[in-house]
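To begin, one chain is listed below as structure tokens, in the form predicted on its own.
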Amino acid sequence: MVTYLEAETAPLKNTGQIRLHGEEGFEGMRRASRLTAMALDEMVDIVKPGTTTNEIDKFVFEFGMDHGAIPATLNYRGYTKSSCTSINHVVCHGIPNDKPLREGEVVNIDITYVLDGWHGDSSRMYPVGEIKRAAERLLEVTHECLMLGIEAVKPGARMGAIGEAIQKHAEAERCSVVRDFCGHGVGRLFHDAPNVLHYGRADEGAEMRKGMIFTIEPMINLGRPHVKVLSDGWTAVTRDRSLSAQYEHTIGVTDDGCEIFTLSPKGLDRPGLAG
């Protein structure tokens, strides 16, 4: 049984209930999400062969500090970095290190800033120099999946409509959808109800209602969907070592659709523009 509650009066913990936010929540999310999107825009000039993911992470930390925000991942459940940087067959939660990026690689950069208590969560893919056409197409398909999932968001629809739209497109393009990770409610909490599956059927899941805020963040593989988590407890990789990609937006459900909080101020959040 799904229950909903007014976010302003709800306890600040994940109770499994779905929060419905008013204008105050939407405005808080706009500010935090815009800052995240601004940082991701800066990555277009930073991501290149020879750059280390630790250098990227240092920028994320300092950019947040300069704008009065803190990275949500820093010291989250023992995680020691300000961002996640997932390269090639790393599906998500890649840990920044001192290894330089190499020509032809693709990297997902996932940033969540906490600004005035609100979490702006987004990720994008970046090519490192020139990449192969297969990698380029995977980035395009993954972004298309994200936007089709977003198009399915409207009051009265079921959460499964998001997953169905994503799964149909990915599989039509002979790609697969990772099932081990999902999107999530977000706001004053980093991870909240509901879970947002990237596969499924349109008649399944909770009903979407105005005021819900959540992420949609499909992870799409060129090969099979199966993943494993490495011994560091964070890094998830494709079992068949096939290339993986992910794009993520944070959205809020409106009267007739949704508002995308994490759109790029410079229009750089689509494949082919970030490089």
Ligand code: MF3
The other form holds:
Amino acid sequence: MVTYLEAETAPLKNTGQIRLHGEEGFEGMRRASRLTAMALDEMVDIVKPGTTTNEIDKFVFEFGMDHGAIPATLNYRGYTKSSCTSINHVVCHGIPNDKPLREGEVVNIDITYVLDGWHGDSSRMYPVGEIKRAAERLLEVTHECLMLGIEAVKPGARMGAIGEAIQKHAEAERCSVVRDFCGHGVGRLFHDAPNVLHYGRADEGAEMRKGMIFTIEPMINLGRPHVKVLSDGWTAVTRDRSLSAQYEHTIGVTDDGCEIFTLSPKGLDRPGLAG
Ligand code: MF3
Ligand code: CO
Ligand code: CO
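Requested next: the structure of the form predicted in complex with this ligand (the form predicted on its own having been shown above).
Let's see the whole complex now, leading with the same chain.
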């Protein structure tokens, strides 16, 4: 049985109940998420052959500091970076390092800023120079999956409608959906209830209600869906080493649909425009 509670009066820990946020929460999430989207916009010019992911990470840290925000991943469960940078067959949680990006790679940059206590969580894919047509197609399909998932959000629908929309599209395009990671409730907490699955059926899961705030962040592979986590304890890769892509938005459920908090102010959050 799922229960819901007013976000303002609830304790600040994940109890499995789904928080319903009011205008104050929505306003806080708009501000934090806009900052995250602005940093992701800057990445369009920063990502190119020769840039290291540590340089990207340093920019994310300093951009946050300059705007009064802290990266949520810094010292999160032992993670020590301000961003995740996941290249090619890395599915998610790639750790920035000193290796230069190379022509033809695709990199996901995932940023969460905490601004005035609110978490804005978003990620996009960036091509490094010219990329292959197959990679381009995966980026397009993955972004379409995210937007189809978002279109399924409205009060009264079940969370499974999001997963069904994503899985149907991915598999129709002969791609696969990663099962091991999911979207999540977000707000004053980085990771809150509910889990947002990127596969499933429309009649499954909790009912969506106005005021819920969560991420949708499908990871889509060109090959099989299976992943493994490397010995660093973070880096998740496809077992078959096939290419993987991810896009993530933070959204809030409204009266008749949802508001996307992490949309790009410059319209740069779709594939084909970045890089
Ligand atoms: N930003 C990721 C998400 O979308 C979480 C990263 S946690 C980290 O939920 F520790 F790996 F950075
Ligand atoms: Co997230
Ligand atoms: Co994220």
